[in-house]
Every structure is written in structure tokens, then in C-alpha cells.
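Taking the form predicted alone, here's one chain by itself in C-alpha cells.
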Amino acid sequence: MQNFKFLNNIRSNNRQFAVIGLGRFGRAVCEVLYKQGYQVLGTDIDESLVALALSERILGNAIQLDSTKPSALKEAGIFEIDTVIVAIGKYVEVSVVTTLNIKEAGVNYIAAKASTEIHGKLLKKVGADLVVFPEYDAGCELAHRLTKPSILERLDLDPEHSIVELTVPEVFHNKTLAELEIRNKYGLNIVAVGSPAQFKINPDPQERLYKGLAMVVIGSNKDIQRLPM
């Protein structure tokens, strides 16, 4: 789930976003909002990578600047733009620099990503409204993948609460909801049932699961970890 956390808590209102920094994280999020219909611009202090980002056609546009410069930043347009994020992880203080430089022009929303965690302290310091470390949470998601290989889906609420969509444990096959009282066995809440192509959600008491088919539960890690897998 690839920067699930990431763009889930980004409005889904907003529709202009810009993107500082192209390297591999900076164009995987450009990619995945220009598919999505919003529009993307794009910086980067490297003239290469911007015409690679523009070559692989990920993004609307596309300016080679500095960052560190406030009135680059203004020339390009990037203070005008509700939405920024600022995917400088190698060199902390253009990262740091850039977000103040980004909050003290009254952008609304700042997403930063971070390499470490007092670079994550100094980011949230400077206005960082919100702050990502990819390199831990893939593989924090790697992890729980090759542990919890029915685990299709995770959304980490906070460091111990999480949704999860699973495939349905062969030992819940042709069961009800109320057979099988997840709440009281496990504590944990079924918010959906289904398949990809569609879901029930609020199943009633009464659907039968069955072997092939998906759930989504909300509820503590450690009770999710109890589930049959």
C-alpha cells in the first residue's frame, strides 16, 4: 500500500498540488496524482531530472529552480499553490530551508518527507503540517507482508490501531458475522465484506463469509495479529 498514509492525508478537495524534488519519491508522487486527475508541478534544483519527469509525462509541468531561493519559488508559482510537498530527503538543510521558506509564503498545507527522525523534528519545527519517513514505512510494510501474507491492505491509524482488508481465513468459511462473533473473540470491528469489484459495507450480522472474499476490520495490531491467517 504505497504511500497510503501519504496521500490519504492530503485533502481530496484540493486539485493543484507541486512537488520539490523530483528523485524517486518525488516522481512516484507526481505519478500517482497526475493519474488521478489533480495538477501537478514539479522543481527540482537538477535540469536532468526535470526532463526526465517531463520525458516520463508524470506531471503537468515541470521548472528547474532553487529552492533554498524564496523568490525562485515565487517566480514558479509554487506560493500560489494550496498544496506543496517537499520530497528533499538527502540534504537535510535544503529540505529544512525549503519547508521554511514554503510556510513563512503562507502555503496552506506542507507534506515534507524525512530520512531521520530529528529530521523529521526540525521539519515539523519549521511548519511541516505533515511529515513522512517512506523508507521505514516501506518496510514496515514489507514486514508485515511476509509475516501476514493475507494482509491485502493497511491503513496505520496510529502506532496501534490499524485497518486492515484480509482474505477471509479458510476457518471463517461459510460462517456468519453473528457465528463468528468477531467483536467479542477478538475485539475487532467488520466494516466491510466482499470482493475488489464490490463490497458490502456494514455487513449484517447475518452475511455468510466464504473463502475467496476480502474483510475489512478496524481494531488494536495486537488483536489483529490474533486473527486466523
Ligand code: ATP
Given for the second form:
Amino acid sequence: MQNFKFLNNIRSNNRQFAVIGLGRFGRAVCEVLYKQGYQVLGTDIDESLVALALSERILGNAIQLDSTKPSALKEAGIFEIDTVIVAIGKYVEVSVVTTLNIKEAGVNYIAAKASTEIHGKLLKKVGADLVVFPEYDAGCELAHRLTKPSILERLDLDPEHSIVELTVPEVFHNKTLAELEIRNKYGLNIVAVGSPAQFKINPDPQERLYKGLAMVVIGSNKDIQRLPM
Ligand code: ATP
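Please supply the coordinates for the form predicted together with this ligand, as a counterpart to the form predicted alone shown previously.
Next comes the full complex, and the chain you just saw is listed first.
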């Protein structure tokens, strides 16, 4: 499947990230951010995980520390970083205290992993800006993938709405946006159409779609599901 990555291309590249907890989830976050060229600092209480992350080159810098200790976080420079990911799921108290420490220090944006609904609520209460439920999200993602293999990239806006980048369905080939009446028929807005070389933003109603190109749509997940494959 072609990799158009329109949504990736519009993301800013100069942000710094810190990931607290280098378990499977935290390591995956580090790896993807680091591969995209971002500055990534990882920390874990377990020295062997710090060493492993460094040896696998999934981040730029890694430090062993106990994130429940504000002084350790401060010394490591975590409070200076604009986006911090708390990747601790199993130890709820540690995760909540860590998030609170970071929030109190005034970090701009905190994303945190929750293992249960109540854990998620606690994280929100202590100031997490984004709470993710990896197992739940992975289950939803799998279901979407199995039913909509043409989706190349997905950005969830909230639990019910997304921006998705998908290959132009066969039945849309050689038709204009006006002819297809996407907004009327599906309740979706097409925000970009194109190829890796060039995307047209806010395409004209007379824009013609061709199979092999990609289109980026915004709308409800229910409406996106109704698009033909
Ligand atoms: P995953 O599902 O991501 O593999 P896990 O099951 O390994 O997670 P979690 O409980 O989610 O474990 O913890 C993630 C990481 O957080 C672990 O590697 C653990 O060593 C680290 N960790 C636990 N307590 C602290 C702490 N006080 N300070 C820093 N890191 C910690």
C-alpha cells in the first residue's frame, strides 16, 4: 500500500518529547517520534530498560530516574520539555503522582497512558491533556483496518470524529467532487486530494478524483465507515 503520509508532513518537526516509562508502549512512542526526527528523552526507574533503549537507538537520550520524585524530574530537565508522555500503566499511583509532578511544574502538554477507566479519570483530574487507552484504541484500530483497508492514516479528533487519509475508492474514479456529492451523501468534507508529490488543499468542486490518488476527509467515524472501499 502506498504511503502518502500527508498528515505526517504537516506536523512540526522542532518539538521535544520526554517519555517516562520505557515499557513496550513507551518504547514504541520513542521509536516513532525519534524516527520522525524529533528530539526524544526517555526515562525509566529500571536501569536495564534505559540501557536497552540507548543500545537500540530508539531515542536521543535516556536517564534512569524515579518519576515520583519531582527533584529527579527537574534535574533531568523534564520540566523544560514541551510535551511529556507518561507511559506507565500498571502502577496507577506512580502514573498519577508522576503526572501531577509534571503538571505542577507547568509542562505545556501531557499525554498519559491509562490502564482502566478510573485510572483515566484520575489522570485527567491531575492535569493530563490527553489520556489514551492503548488496548482499547488498538482494538478499535484493528476493527477499522479490517473493515476499511484503504485507510492510510488516521487522526482521531475525539472518540466519534476523525481526519483520515485514504486511497480514492474505485467507484470515485474519474468523477468530480461535485458529481460525487460527498458532503450531501456521506456528510463528509474532503480537505485535500493528491499524491505524495503534491496535495491540493480545499479542492475545488470541479476537482476530479482518480484511483491511485489519496484523499483526506474529515467527519464522523460512522460516515467515514460508509465510504465505499
Ligand atoms: P507496557 O505495557 O508498556 O510494556 P509494562 O507492563 O511494562 O508496560 P508499566 O506498568 O506500564 O509496565 O510501566 C512502564 C514502565 O514504567 C516500566 O518499564 C517501569 O519500569 C517504569 N516505571 C515504573 N515505576 C516507575 C517510576 N517510579 N519512575 C520511572 N519509571 C517507572
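Residue numbers count along the first chain shown, from 1. Just so we're on the same page, rigid core means the largest C-alpha set that superposes within 1.5 Å between forms. Computed from a prediction, not measured in an experiment: that's the story for all the values here.
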- Return yes or no for L65: a CA shift of at least 2 Å between the two forms, with the rigid core superposed? no
- Message: Does A105 shift between the two forms by 2 angstroms or more at the C-alpha, the core having been superposed?
- Response: no
- Query: If we fit on the core, is the Cα of E93 displaced 2 Å or more between the two forms?
  - Reply: no
